[in-house]
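Have a look below at one chain only, the form predicted on its own, in structure tokens format.
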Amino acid sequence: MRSLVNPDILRVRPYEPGKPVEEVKRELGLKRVIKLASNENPLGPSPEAVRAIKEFASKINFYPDGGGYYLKKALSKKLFIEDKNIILGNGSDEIIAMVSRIFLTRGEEAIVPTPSFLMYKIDVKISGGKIISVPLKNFRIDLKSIKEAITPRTKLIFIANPNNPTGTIVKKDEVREFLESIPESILTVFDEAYYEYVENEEYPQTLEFMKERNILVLRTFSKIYGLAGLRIGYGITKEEIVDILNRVRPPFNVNSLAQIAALASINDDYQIKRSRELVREGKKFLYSHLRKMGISFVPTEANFILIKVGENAKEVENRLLHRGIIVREMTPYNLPEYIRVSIGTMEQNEEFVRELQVSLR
């Protein structure tokens, strides 16, 4: 059977998501489990989204709006852009896959900072493209080194901002200089899944570059909006690029409940404010306690923290798991001494600190 498969597929290591809460409860016989592994919003979705889903549930016998008309109109109004510049995806992951499929032929290059979101490399491999890995510098994406890595075969550049798993950002002056100096034949993908959590004033507003440069900005409803289980994200780019993406976008790729929930969530400013405050206070709490414990970490602009626990990070993850706390050890990201921990409610953060102290003994 393997001989029938595209060899590019066989070279792919499947993405391993964080363990679900119910699976851990069942496997380990635990009654209480806290999941801090997948950067989800512990407050849950907007009450408006839940209400909208309940009201719409009886209509799921009909296919979704294939073009996402009302959601794109709402995004257009909120972001001050034209709806023709928006494409919806079954999570922003789907748009990453579409971009790789469209812009890469065998042997053409995609530059990927390392470590960063694992799906970039997976989708490039599936598309037959060549991955050019550029190491981070002090846990930040190094735009100068990325520029130096560009060759005539470079077609795509992926920049997660904030970066996952480090939570660091590239700043607006760096981005402006970078975009002005690279060939126009390259599409730069700015993955801004954690955009709404950023507080640094030097964070770039990348949409400002959209008319002059070939960029694609990705955002999602999975994180601050709390709709990870519905899988809905979107891309913002030039109309010409949207047209090309639509040529490979599956029909009805975003389900009805996802569209309805996103539409209900988008203007719930109170929910967004609560979510930001939760992360802001959670960061302060965790920073303070990690410093008291003598544990190093990477200051973050996202809703997670990269924490150095030493050579036994895998064992620390396992000990925490058996004590009912799911975190993510970073061996797949070539950071074997680190765990990544999502910021939870204050109660969850306090429990994590207590159990981390025990797990490090």
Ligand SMILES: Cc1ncc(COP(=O)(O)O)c(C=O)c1O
Given for the second form:
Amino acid sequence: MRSLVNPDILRVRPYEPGKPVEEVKRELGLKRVIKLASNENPLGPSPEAVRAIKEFASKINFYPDGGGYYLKKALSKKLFIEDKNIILGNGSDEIIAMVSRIFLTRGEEAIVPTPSFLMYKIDVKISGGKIISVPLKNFRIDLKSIKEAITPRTKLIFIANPNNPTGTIVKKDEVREFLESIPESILTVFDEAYYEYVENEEYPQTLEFMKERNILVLRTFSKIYGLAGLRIGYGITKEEIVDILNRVRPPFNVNSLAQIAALASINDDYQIKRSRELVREGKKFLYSHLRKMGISFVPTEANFILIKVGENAKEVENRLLHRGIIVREMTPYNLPEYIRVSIGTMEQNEEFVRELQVSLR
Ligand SMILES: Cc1ncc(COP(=O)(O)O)c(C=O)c1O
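Instead of the form predicted on its own shown above, give the structure for the form predicted in complex with the named molecule, please.
Time for the whole complex; same chain goes first.
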């Protein structure tokens, strides 16, 4: 059977998502489980989104609006761009897959900072492209080394900003200099899944570069908007690139409930403010407790923290799991001494700190 399969696909190791709460409850016989493994919003979705879904539920016999007309209108108004610069995806994941498929033919190169979001490498492999890994420097994406890694075969560069799993950012000036100095023949993907959480003033507004440079900015409703289960994200780029993406986009890739919920969430400023505050407070709490415990961590601009627990991170993950807390050990990211922990509600953060203390003993 394997001989029938495209060899590029056989090279792919499937993405391992954070374990769902129900699975852990079922398998370990636990009553209460907290998931701090996938950087979701612990406050849940906007109540406006829930209301809109309930109202719309009886209309799901119809196919969704394949063009996402109303959502694109709302996004373009919010972001001061035009509808024709937006592509909607079944999660931003789907746009990463589309872009890899479109831009890479066999042997062409995509530069992927390492470690970073695992889907970049998976999608480059699926597309038959060649991954050029560029290590982070001090846990930050190193734009200088990325520039040096460019060859005539480079087609794509992936920059998660903030980066997952480190939570670090590349800064305004660095980005400007970088974009001005790389060839026109490359598409740079700025994956801004955690955009809404960033508080650093040096964070770039990459949309400003959209007209002059070949960039694709990715955002999502999965994180601060709390709609991860519905699968909806979007890309912002030149009209020319949107047109090409539309050639591979399945006609009804974003379901109607996702569109309705995103539309209802988009102007719920209160929910965004609450979610940001929760992360700000949570960060403060976790930083101070980790420092007291003598545990090092990478200061973050996102809603998760990379924490150094020592050589036995897998074991620590497992102990926490048995105590009802799901976190991610970072072996798949080549950081075997680290765990990545999403910032939860204050109660969850307190519980995490308590259980971490026990699990490290
Ligand atoms: C950097 C980054 N990009 C993209 C995604 C995927 O987001 P979505 O749910 O929109 O597919 C994630 C999710 O963890 C992420 O961390």
